[in-house]
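Below, in structure tokens: the form predicted alone, a single chain.
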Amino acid sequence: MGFDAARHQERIQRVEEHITKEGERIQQHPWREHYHFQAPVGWMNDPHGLIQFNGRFHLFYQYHPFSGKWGTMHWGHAMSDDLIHWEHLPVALAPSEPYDGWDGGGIFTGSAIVHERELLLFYTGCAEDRQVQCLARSKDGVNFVKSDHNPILSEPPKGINPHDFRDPKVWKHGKGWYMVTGVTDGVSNLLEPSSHERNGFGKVCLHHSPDLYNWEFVNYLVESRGELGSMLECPNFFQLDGKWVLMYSPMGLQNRQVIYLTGDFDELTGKFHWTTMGAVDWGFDYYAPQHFQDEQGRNLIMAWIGSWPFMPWCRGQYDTSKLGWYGGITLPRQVSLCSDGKLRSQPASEVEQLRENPRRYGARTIEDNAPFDFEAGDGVHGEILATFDLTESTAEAIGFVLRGSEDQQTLLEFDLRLGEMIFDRTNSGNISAHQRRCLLESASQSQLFVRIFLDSISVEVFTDGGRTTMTNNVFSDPASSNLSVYTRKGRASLRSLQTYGLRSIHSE
């Protein structure tokens, strides 16, 4: 099939005109993030195509620019020198061909590589009767031409539902190229609401190619029997610290949004022998992280801050979609493997350039029913670093009140008795007012260290040395900005508390 460049450009231009018309109004809303990336208008979800090309970072993302709800998808595009300050670029890919869903779901998630001085994008075209894998290329990293060979992979393995064959992640290994995709053998159609109730088993499909155009099925990297999910979306497979990591977003596992498996890859059979399983992030609003390696050799991931309306905790009008936009992207995180096979992630150091108004609070004892008030920036946009000496603490729980006011508060609590971290947005202003709990390893250790990033609507939490993270949206009133530390049933020894304001990336 040929590529109609004029039609593609016309569809990109239509998006740019809409952004120009609506962008200024949307940017002024107080819930717009200050230092997390967001699309200028419209709905956004999965980041993908993350890569450093000619020294600059490229971020692509799933994008429906014409409303605050999911629709016919495009590839939004932004570029950065530092992973923090992003320049919005014209849409990289718009649905313009029958194979890439110009009258259906559009262009779905994929990945990017650099090959022969060109930036190549691999993506899923969501055509009317199936999902197919496609290729586009660019010499300048801005203007993309879809391949005349598209689709480069149109048939899933036998027995796989053609409507669940997507999210190609491509990398070079040895003399050839590998591609993983998420597939399922159940009967479903992503364009129908009922499709999210799946009865099949998810798999990660592995293909190999000598030339990026001709792909041969190798094997199923992993196959779920129910324990891994009914659809394994946005798979990433990469080497890390002597092991292999498979990271994906499962459907059918209730509160599990992003899973990682670590182990060994058998290149002869194409099977992944995993030994360790964990959650990349335990929050409500963390989905579809993508891994890439920068020119320094750092292993980095970025993910969507958001939830799908069909997820069990989304009740009614949960988000900002009626305002004409929804979704954001996490701070970049550098990942590594611990000796026990568990994943560790920490915010990339570039975020520290945004710090201002530092405040340091001395060691003190926090008593039950006597919370300690403190400041971090304006209380809405800031960073908190706190260390507690658990050997000198008797409290059953230590907690933070975030985004507090007379009517609203968000609680981040560390239950030392039960060994859990609890994020409670019951009184945050969310219609989706739930708690999210996860294991807290530090509860049985001598010290608890926590790092918290607050933005207009998002909260990113890091603890357990980066082995436990949690990301959530909080739709609180802008005036809800009080911060404090509290305890339950005993005292806590606060060894150090350092806070910063974080500057907006839009005002620099």
Second form
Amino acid sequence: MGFDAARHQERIQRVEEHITKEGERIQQHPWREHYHFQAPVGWMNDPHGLIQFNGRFHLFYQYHPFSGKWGTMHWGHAMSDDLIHWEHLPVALAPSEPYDGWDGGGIFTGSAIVHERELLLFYTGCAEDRQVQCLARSKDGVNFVKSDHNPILSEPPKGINPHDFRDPKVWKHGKGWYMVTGVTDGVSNLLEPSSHERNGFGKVCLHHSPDLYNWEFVNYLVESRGELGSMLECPNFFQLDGKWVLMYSPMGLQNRQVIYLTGDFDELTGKFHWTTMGAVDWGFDYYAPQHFQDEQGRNLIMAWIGSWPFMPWCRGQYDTSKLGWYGGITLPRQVSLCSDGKLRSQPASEVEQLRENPRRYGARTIEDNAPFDFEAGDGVHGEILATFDLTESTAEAIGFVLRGSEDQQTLLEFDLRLGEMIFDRTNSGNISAHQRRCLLESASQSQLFVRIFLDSISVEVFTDGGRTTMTNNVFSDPASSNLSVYTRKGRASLRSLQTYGLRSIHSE
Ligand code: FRU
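Could you output the structure for the form predicted in complex with beta-D-fructofuranose (FRU), given that the previous block was the form predicted alone?
Whole complex next, starting from this chain.
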């Protein structure tokens, strides 16, 4: 049976009508981000299908427009010339076929490639009893037709749980194409061979195709024996500075939400020989980054700012769901590899066009119990760049108070004695509390450089030359806008402090 274009169009139309009805009310809320991408209404998670097509950037995302909670997924769509200002486009893919869950599950995460001047999307369809891989194509980059060959990959390799076979990321390699998907090992129940139980070990499948329609299983790129996670969601496998990087979002690894592994790809066997493991970002609210290379050859990643309510720190709550929306997308980050195999990520330079109202504060010493107040834009939407001379500092810890007021504050602390960065949102507001900590390499170096992006409800932090990053939501009162630098147990030498306001992408 072929693709039902009329039903697909009707489903897309239904979303557009809903956006028209709810959009304006939702845009007014003070917690809406000023310069991070968000869906116009409803729930969003993973960004995917990131690509530059005919010179313009395309961003697709997991989308449930009809409520502030996850539900039957669609592919939201936006387009940009600069990765910062996004034009909302009609939903690209809506569930309309039995293989993509038109009355359930929906259309899950995937990827995009350009082939013979068409934009091709690969996605997971959630059929009733399994997850399958599908293809859609478009000549204009806006209107998509699902392939009559769907599903193009309907069975996971033997032994894999068919409910956990998803997130195809496809790339060209030589004369053919590779696809990675995340899977969970399934143990067949011998008494009931058609049933599968999960054994708790995640894997990344590697498939190969000569023509994009016929896919052959090559091997498991990696297999967890407990150390990599129980389900390896949203795998990305790409070359970077002479090595290969596998980036994915594991289930079952507690606070490690987004892992990268770097090493070498053995093309003969289809195995990945990795040597370095790291966290792409240490924050509570960073998940499912996707990699793409733009026409300039830059390696860029963008991720979902949000977390799943099943994650322990969410306590089963969705932070803004009651308001009819949830989720955002990080700033685009350019990634490169350090000589020791660690990943470095820096905000793409396009971000700088948003800067306004620059302020520069001269070098100064900050004493214990005498915090230094400063300004960055309106205190809620801004950028902070600070360098501390650690050879001249005696403090055990240097910190920033962000989003401060009489009864709220968010602390970003650099504990030089313990060698840790700590993001403390216990007093940020009454949702999503708790502290996050990670290693701080700069603690034993001569200088500490920190770059912070503040938006209405998110904070992105870069330090250790981009080797350590953290992204968190902060649901503070819009009036909580005070900023200061403080120290604990000793003084700190602040060598330079530069700040900017950051313009809203909606006001231009
Ligand atoms: C990751 C994920 C993917 C899945 C999608 C569903 O956040 O669970 O594995 O395709 O979200 O919305």
